[in-house]
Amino acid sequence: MSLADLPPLREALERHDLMARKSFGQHFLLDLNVTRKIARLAQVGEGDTVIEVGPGPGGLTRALLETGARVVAIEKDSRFLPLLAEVAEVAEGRLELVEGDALKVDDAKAAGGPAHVVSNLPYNVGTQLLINWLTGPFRPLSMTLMFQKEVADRIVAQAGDDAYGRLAVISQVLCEARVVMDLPAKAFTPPPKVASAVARLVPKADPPPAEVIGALERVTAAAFGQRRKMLRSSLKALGGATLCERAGVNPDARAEVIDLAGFLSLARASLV
């Protein structure tokens, strides 16, 4: 038996009597044409290791395995493990199942080396997982991630956009980020109340050092935490107008109009 011989996803779900759990933020992609497109957009293949969070019934898992990649699937909902084990049986040793909460799993240990992340992320933890991968000890080779469209828009927003904020600054300082695919709610089972989008993030070759990223997190948290205030006020605890002047940034400006270079300058100035 091979991957091609596996039953359709809907049939597998019915056989195992599985339904999506709202508490886990689950919405399933059952159209293999869609999951195969996501796998292509991820640009992974034979010899690559991929971490997938929240595989559920395994639609994206199957598509990733078809590329020849090795997949480490992290699933919190134990109901899906027997179904995923059936996929593992025909995956020729290239599917490893990890039962656990992705927010607590040691990704580096699970991957066993450099890895890409490709996931239809659970809506309720997607943003936190992205921040962890951007700033934590495990840095993926690339990330191809499905979010609510609102979150994807926040990742790629530019200074002056309504969606521009802390997530955009940290994501774009560390990665080249773009939205590569939009999906309507009807593409999922059950359909969520919002549209979704796939964002692809590729780490920059020469990112700022860790201490600057830490300072950037503090500066953006303060600036966007009070985004309607002038920087002289929102950054008061970090130096206010004096910090802005040292960084060459207008202290009367608001966070939403400061570009990446401006925030990096503020972060570096806060370390002096």
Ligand code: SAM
Given for the second form:
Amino acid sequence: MSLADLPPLREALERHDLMARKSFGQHFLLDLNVTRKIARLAQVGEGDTVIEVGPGPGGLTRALLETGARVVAIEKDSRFLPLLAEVAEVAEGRLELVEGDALKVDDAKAAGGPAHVVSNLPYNVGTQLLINWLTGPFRPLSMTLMFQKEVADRIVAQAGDDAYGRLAVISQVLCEARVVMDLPAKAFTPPPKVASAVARLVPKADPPPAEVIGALERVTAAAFGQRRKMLRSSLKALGGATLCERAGVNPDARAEVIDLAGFLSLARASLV
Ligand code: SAM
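Can you switch from the form predicted alone and show the form predicted in complex with the ligand instead?
Shown next: the complete complex, the earlier chain at its head.
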């Protein structure tokens, strides 16, 4: 038997008597045309290792395996493991299943080397997982991630946009970030309340050093924590107007209009 011989996803769910659970953020993609499109957008293939968080019924997992990639799939809901084991059986050793909470799993150890991350993320932990991959010890080669549309918009927002904030600054300082696909709620089973979008993030070759990123996290937390205030006031604890002047940034401006270069300059100035 091969991947192509696996039963349709709905049939596999029925056979294993599996229903979606809200508490696990379960909204499934049961159309393989959609999951194949995500796998294509992820640009992975033979020789690549992919970490997939939350394989659930395995629609995206199958599409990733079809590209020839090796997949390490981390699933918290143990009910799905027997169904996923059937996929592993026909994957010629290219699917490894890890039962556990993706927030606690050591990705580097699980992947055993450099890896891409591709996932239809559980919404309740999606942003936290992204922050971990951006700033934690394990840096994926690329990330192709389904979020609520509102979160995807926050990742790619530009200075002056309503959605511009910490997530945009940290994501775009470290990665090239784009929204590559929009999906309506009805594409999922069961449909969530909101639309979704796939964001693709590719780490920049020459990111700022860790201490600058640490400073950037502090500066953006303070500046966007009081986004209606002028920087001279929101950044008071970090040096206020003096810090802004050292960084060449207008102290009377508000966080929402400061671009990436401005925030990087503030972060660097805060370290001197
Ligand atoms: N990949 C499947 C698909 O596209 O149909 C399922 C996506 S569903 C939005 C999210 C999946 O993540 C579910 O299978 C859920 O059980 C799993 N999940 C939820 N929280 C998790 C966590 N903390 N760690 C690992 N998996 C988790």
